[in-house]
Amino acid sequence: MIEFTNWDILRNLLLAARWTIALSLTAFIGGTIVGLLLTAMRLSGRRPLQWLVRGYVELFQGTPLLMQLFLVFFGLSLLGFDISAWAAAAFALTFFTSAFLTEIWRGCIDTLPRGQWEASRCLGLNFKQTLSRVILPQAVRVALAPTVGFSVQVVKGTALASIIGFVELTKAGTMLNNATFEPFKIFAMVALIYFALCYPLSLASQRLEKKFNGSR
């Protein structure tokens, strides 16, 4: 058994946490970009696009993230694409994140009175002008808190990337446990690091929600 001091364990976990943060940011930024596109398609009023977005959302919300990681990593390999664990995890988490963000934003837009769409139409504004000048400025305020809150799920979802061999915080904890045979101490440290990453996001989401409710 290899001897590790507490500092050695913590240092290695913190180094691995960098990859957890990097994967979370990649998935959240990618999911935001894809989610914005899907939301615009869903609001376009064109039935084929709406059905396509609905199918996409149902697919990624209705299947476990673990299965999505397996399908991207092993499925693309079977098709002849040489994909790394990092790329597979980034793609799978981006798809997963975009599906949930699309649904969050759709719900936030639906909370706005329908009369605003009709009033904008009466004023001669087209769909793009109505969306950018009337709907989005209000919807952003409504969507900010749940969007930040969902980022917590993205951070925790990165733990599943360890299944396909990507060395992030959870995988590093497992490797250190195999070397030291001290599961309670190591996974307690892992849990505390996850808490340190997620708690500020949860707190920010709660404050944004209170601020929005107060201004409303």
Contents of the next structure:
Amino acid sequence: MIEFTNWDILRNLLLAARWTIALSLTAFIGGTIVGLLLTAMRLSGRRPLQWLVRGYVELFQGTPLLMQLFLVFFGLSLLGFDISAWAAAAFALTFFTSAFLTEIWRGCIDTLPRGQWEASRCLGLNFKQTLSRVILPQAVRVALAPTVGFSVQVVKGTALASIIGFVELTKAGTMLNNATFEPFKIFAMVALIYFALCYPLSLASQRLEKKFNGSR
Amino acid sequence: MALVNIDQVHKYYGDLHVLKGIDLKIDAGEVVSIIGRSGSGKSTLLRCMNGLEAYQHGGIVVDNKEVSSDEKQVRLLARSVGMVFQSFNLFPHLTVGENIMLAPKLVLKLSSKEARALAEDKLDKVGLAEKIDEYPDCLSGGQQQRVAIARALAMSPKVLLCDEITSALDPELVGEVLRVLEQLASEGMTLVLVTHEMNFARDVGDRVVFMHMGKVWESGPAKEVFENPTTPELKSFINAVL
Ligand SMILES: Nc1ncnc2c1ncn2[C@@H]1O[C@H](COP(=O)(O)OP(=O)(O)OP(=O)(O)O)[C@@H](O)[C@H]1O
Ligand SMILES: [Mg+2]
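For comparison with the form predicted alone, would you give the structure of this protein in the form predicted together with the partner chain?
Zooming out: every chain and molecule, the one shown earlier first.
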């Protein structure tokens, strides 16, 4: 058996945590882009598009993330696409994130008074102008805190990618434990690293909430 | 042809028949007050006049433009018809000046400089020139409503629709908004006001339209209508509010 010092363990975990961060960022950025598209579709006033968005959101909110991950990973390989664990995880987490962000943003946009849309319409602004100059600037202020808050769920969600064999923080912890048989020590370290990633995010979310609550 | 032509307009909300064959013509420069009980269809009529609400039968033509709630048509109409709301509906994330400049820049394609000059001019008109760089929530309700009027005027509408624009204000702030309307009226602006300010309707308005159960129940020159109401419904309405 190989001897691992505490430092070796920590170093390996931190190296693996880079992949956790990379996966989180990818999912969050991808999810934001897809979420914005879905939000625009939802607001377009076209019924079929709205149904599509509704269905998408319900689908990804109503099934476990793990199943989404399995379906993307195994499903695409069944269809003959050779997909890496990384790509599968990135896609699944992007879908998952976009669905939840779309729903969060729906709430934020719906809290804006209907009069904001009507006033814009009476002034002759078109849909895109109304969205970009009137609705989104206000919605962003409201949405910032819950959006950053949700990023914590994305970071924790990446742990599931370990199950399809992607070596991120959790998978690295499992592998190190198989070599050292010190589960408590190793998983405590893993948990601490997750905490170090997530805590600043939830702190930021709380700050943002205070800052924008009730003010313009 | 009159500036506003409303011809046999019917409007339904689902099964609810809200406007039951409205006929109304408004000439340029006229000040028309629409009065009536709650639920008689005053707001609905006003909102049909600029396409905010769709109507099902009849026709409305304003400034030679067919009114419909079609997205493109509404935008075209915005150049002829301005609207001021009871709840101001200013954009809270923009300054007073930016509120006024937004549509002239985006819709009329004015340069920033031209739009700024326009905003200064319109704010001056409503007596708020010094507030141009404030945010709406730093202003009183009366001041916010005057900004909303300036914002509508910046699109140089042919007719300004006002839906109970003093109803949300503290009593001591009503006067400053009415004075702005009075000044606009004296300058020849066409105004259509849904209002509970009966004194204003009588003294400043040219014509009063009394709506009842989705119909124009009675209408005529302002003073006449108040002094000699012919229908019992208007008589009882006037007695109740005056
Ligand atoms: N969006 C809507 N959906 C369904 N019914 C509506 C809607 N808006 C108004 N109504 C109904 O239409 C009728 C006329 O409403 P409207 O707002 O035009 O009345 P109003 O004369 O402006 O009343 P008020 O003095 O209270 O403002 C009312 O019975 C009202 O309940
Ligand atoms: Mg009304």
